[in-house]
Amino acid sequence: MRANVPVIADEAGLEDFMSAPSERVVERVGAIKGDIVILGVAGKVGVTLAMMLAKAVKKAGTSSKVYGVSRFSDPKAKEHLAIFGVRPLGVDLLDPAQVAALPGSENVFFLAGKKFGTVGAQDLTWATNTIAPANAAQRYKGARIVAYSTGCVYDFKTAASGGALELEDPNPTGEYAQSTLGRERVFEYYSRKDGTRVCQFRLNYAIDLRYGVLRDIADRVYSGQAVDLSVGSLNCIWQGDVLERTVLSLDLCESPAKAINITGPETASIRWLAEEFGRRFGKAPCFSGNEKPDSKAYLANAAKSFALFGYPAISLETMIDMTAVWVASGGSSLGKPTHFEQTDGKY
């Protein structure tokens, strides 16, 4: 392995590393008047997004409160952010009692939503990610709302093409995708209704050692299984770099709605990932599909996210040395797919 590549040990360590927060968002964080509100904070980003803005708020010596909002299906989710400073608050999202009476603020990050398990499932999909936005709208009016939201919305793309940018028109593939446009779409009406300023955080893919793209393919290779070439690129970021671009996109917050593309800079070959992880654990990888030189993914372009935060701080290389030490090192992992390979748009 590379010099200077960070070393984690376990999940703790991986939690503690990704939610360190950076000098941009303790300054960022320091000048927040009010409480913050994380609206879906149990799921696979949440945790760590509350628990760097916790951080933050001790660094930056303030008195702003964390608050996580979830169903908490997983209590042992409330009982560890409690343990940061985090103070979560069971709450479903669907029902417009519970939600108005959630604390004020004037900084809110929406992460909820429904992906995986939507074939079958198509009605709560939708309601999950438009009545749920709709509720949240309402509530806090005239505030400043980071909405999560996926690259998914837009066609797929060639590697050649550069990937799609936010100023064309969205062409969402299978009910996930076009219910989370209806995410964007309500977020948007309410935020010309009422002004309230919302950056639309179009991300695809967050990488953390325990899932995501690199860590489905690094599976894949050292197990002996086939790693599928129909869909012969992708984008991907760190989960921690995530983190920092969601809270400083605050500033980003504008009515009507604006959106910016959040992934990292490179637009990486399945093979070439697949062979890196190889080279890695010492092992031949073993492919499927049909492998064409002009197939379409979903592919982003994210030069505007680059102007305005710089690049990532872990770079593609660092990130598939952290995957292939935590692959072979037995590390534990989520049991969550992305399916990067499908292209029907079910999941």
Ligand SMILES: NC(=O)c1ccc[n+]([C@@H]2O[C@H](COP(=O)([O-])OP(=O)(O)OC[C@H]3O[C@@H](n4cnc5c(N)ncnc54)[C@H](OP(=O)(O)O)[C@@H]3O)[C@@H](O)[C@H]2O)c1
The other form holds:
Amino acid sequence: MRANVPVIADEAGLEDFMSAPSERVVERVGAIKGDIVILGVAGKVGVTLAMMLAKAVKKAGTSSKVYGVSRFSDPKAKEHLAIFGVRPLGVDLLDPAQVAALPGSENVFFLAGKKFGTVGAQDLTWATNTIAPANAAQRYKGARIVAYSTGCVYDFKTAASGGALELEDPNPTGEYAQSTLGRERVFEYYSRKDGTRVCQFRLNYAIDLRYGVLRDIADRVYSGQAVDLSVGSLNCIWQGDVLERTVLSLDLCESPAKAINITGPETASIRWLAEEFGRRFGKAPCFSGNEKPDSKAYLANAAKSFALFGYPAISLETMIDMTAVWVASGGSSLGKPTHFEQTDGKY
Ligand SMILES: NC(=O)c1ccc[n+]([C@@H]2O[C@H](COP(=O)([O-])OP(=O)(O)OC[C@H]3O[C@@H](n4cnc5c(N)ncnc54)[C@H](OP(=O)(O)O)[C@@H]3O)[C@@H](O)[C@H]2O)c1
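Got the form predicted alone; any chance of the form predicted together with this ligand too?
Everything in the complex follows now, all chains and molecules, and the chain you saw is the first one.
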């Protein structure tokens, strides 16, 4: 392995590495007056975002409190966050009375959502992805809200297209993706109505060693299962870079709401990724699916984000190296595959 690849010993080390605030994050968080609220904190991204914000407040030497809001379906997340100085609040965002009682804030991050388990419970997906945003937007009227969204609001794209751009009309496939466009439209409505400044943070595949598209591909290569090539290629970005961009996106919040694509610079071939893992594991990958030069996938063009924030700090090659070491050494998994190979919109 290359000498400059970060060595991550365990989950605590991984979260610590991802949530280390950069100087510009400390500076931005230091400029915040008042408290910070993260809605939907208990998920794959939210816990590390809360950790980064709490560390940045400490480093900046300011007194902002960081509140982390979720139902805490997994109670361990609550204890875990409290250790880092985050104030966990067990609230159901679908209940307007509970949301109305949340602490005030001028700086809000909205990460709540539902994707997997949509088939058979479409109503709950729609409620989570539209009613919770409506409750949040009404409670935090006039604030800045970085509202997580997804590249799934776009149509599928060929690699040759260069990926979906923020200015094109959304065209989501399936009820999960349609409901995430609903989430955006709800925030857009309240942004226009109340002057609330919103950034629609359209993320494509965050990479954490415990989950993500690289973990999915690495697991298959390592265990000798076939890697499906039908979507051809993908975009991804290190979760630590996602977190930094999340905080810096406070400055992109506007009324009316604006969207930004957040992913890595490469349109990475899935065959190439599997072969890279194969080389590191000493195993030849096997493949399935119909690989076509004009296959379509969720591909986004994040050029605008690179102009604003620079390129991600962690390169794709480094993510591959770190994931390979993690998988080969039995590193933990969240057991939440991304289903990157699916294009039917049914999750
Ligand atoms: N991770 C990625 O690579 C990725 C890619 C594209 C887009 N996104 C978007 O980014 C957002 C965050 O991603 P994620 O991976 O962290 O999602 P996640 O793991 O599903 O986390 C979302 C969290 O929202 C909370 N939540 C759901 N319904 C709630 C409710 N009614 N009240 C309070 N909290 C509620 C849940 O915690 P409780 O069950 O404890 O309430 C859940 O842990 C998602 O909305 C997703 O659309 C993520």
